[in-house]
Amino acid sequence: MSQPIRIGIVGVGKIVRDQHLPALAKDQDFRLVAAASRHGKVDGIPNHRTIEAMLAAEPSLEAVSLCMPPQFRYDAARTALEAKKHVFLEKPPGATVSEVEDLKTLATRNGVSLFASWHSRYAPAVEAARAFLTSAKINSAAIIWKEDVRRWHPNQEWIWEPGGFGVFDPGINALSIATYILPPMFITSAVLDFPENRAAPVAAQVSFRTSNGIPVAMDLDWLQTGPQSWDILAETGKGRMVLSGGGAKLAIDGTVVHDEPEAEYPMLYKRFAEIVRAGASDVDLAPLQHVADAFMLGKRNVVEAFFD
């Protein structure tokens, strides 16, 4: 059995905490021996406050884990690449789609693997859903996806500044689910709603075509209070398709055909294994790019200041 992959984190935030922590924690394909952080620091582990130093101080290191904001993200990956480490990109993989293409010519230079982390893609109803919408015709598509961002980011300014996405950064997660399931489209048409004093958008309704014409609709919404809504519909010739809870649940009808606990971060891990060893990358920029051109096609729309 081959040894653990030595793995370093950067950026110790809350996404951090919540998911990257435990799910290595249990991985027996990586072993954390490293961190370095600003702010943040990893108990039983070597601490350090830039990637550069931890690179030094831990030759030993095979691969890194790059959990800062997307703003800074690029010089970082480029840093690791250019050590020769294996390098897991946290989504939105960047801040712009050029820098990630840079980055994948960056790493098959270098020979090491680079993994753009599309966590929503690895929730346990999407295979299923895209088997489904892969056997029957589809009519039509709707992406609702409405949160709470005072609850999911709380004090965080950095996605509100440009290259923070803003209500996109969800968006982001439901794009990456419709590019895997759905056919291939693009969009036609989007109204972007920018708070006053913010510089990124709170809300978004895009339009998409997909490749044989299928219309698709995307509502994004970050001021959601109480349930969440994290859906994707399909109407078919095979029935109503709803992937709900973030594509832990898929009903076709209103009967439940699928529905299992989350596990989006250790399947992130075994499949970033499975790319080290097989000296291979994973890098779809789909969702990323459909992200960029809503913020070239959409017109901007000016609400409300928002406070947190």
Ligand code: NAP
The other form holds:
Amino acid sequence: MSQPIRIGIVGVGKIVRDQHLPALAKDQDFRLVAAASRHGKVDGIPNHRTIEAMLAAEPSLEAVSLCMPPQFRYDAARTALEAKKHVFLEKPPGATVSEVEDLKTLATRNGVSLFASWHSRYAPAVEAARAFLTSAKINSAAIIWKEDVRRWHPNQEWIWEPGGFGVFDPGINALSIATYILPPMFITSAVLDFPENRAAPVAAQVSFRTSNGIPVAMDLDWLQTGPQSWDILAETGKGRMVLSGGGAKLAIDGTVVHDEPEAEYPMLYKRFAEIVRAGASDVDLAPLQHVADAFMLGKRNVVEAFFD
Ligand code: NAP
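Having displayed the form predicted alone, please output the structure of the form predicted in complex with this ligand.
Time for the whole complex; same chain goes first.
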């Protein structure tokens, strides 16, 4: 077994505490050696206020995970890549497509790995859904992603700011699965609902078409109370596919064919270790490109103000 990769974590907030720290604590491929955050702290390791201070104090660091909101990630990623550290980007990988393209070039130039992580792609039933759809004639598909922003994102102001993506912050998780299991597709129309007091949408209806004409409808809503929906459906020649629970469970014609506990973040770090050791990068921009296209092509509706 090779030596663990010495990693630092940046932007210690909700996702770091919920997922990165537990995943790294059990991971033999990595040793978490430092953190950088303005307010957040990780117990038992040196904590720094900025990535620059962390890199200066910990020259043996080999990799960093960047977990701050997307609007504030590019400069940190650039600093890390120029210091020849491998970089794990939380999703979405950036606030624009072109800044992530720039990071890709920079990673190649510096001979280090860049990983645009898409955690939902590692949900347990996603591979089975992809295999099913590859073997079936698809007639139509639908993405239904409806959750309660007050429950999942309390007091997160950045998510309502430009570059925070609004309802596309969860919606891009759906797109990361859809772009992996469905044929290549593009947006034909979109309607985005912006609360009158916010800079990002609270709901969106997006129509896609695959290059061979299959319609794919996406319905995103951030005001869903009660049961939450994170489902991708497909009508196929081999029956009705329902991938539910954010990719956790797969049913064909009502029969559950795949249902396993999730291990998305352990799988993400396994993939990161793989690409670091192979000297490769893994940066698929398709989900981010679709969000950019929805903002570019979408009609904007102004709706009722949103208050936490
Ligand atoms: P968060 O808790 O609001 O933010 C993470 C940390 O980033 C904050 O604690 C803060 O740490 C730092 N930060 C905030 N604003 C900053 C700024 N202006 N400049 C620099 N650092 C800043 O957000 P999160 O929920 O962890 O989400 C972070 C990323 O993970 C997002 O891209 C999100 O889409 C993704 N993600 C979140 C979840 C989830 O369930 N929440 C799930 C999967 C992926 P300091 O104040 O200490 O610097």
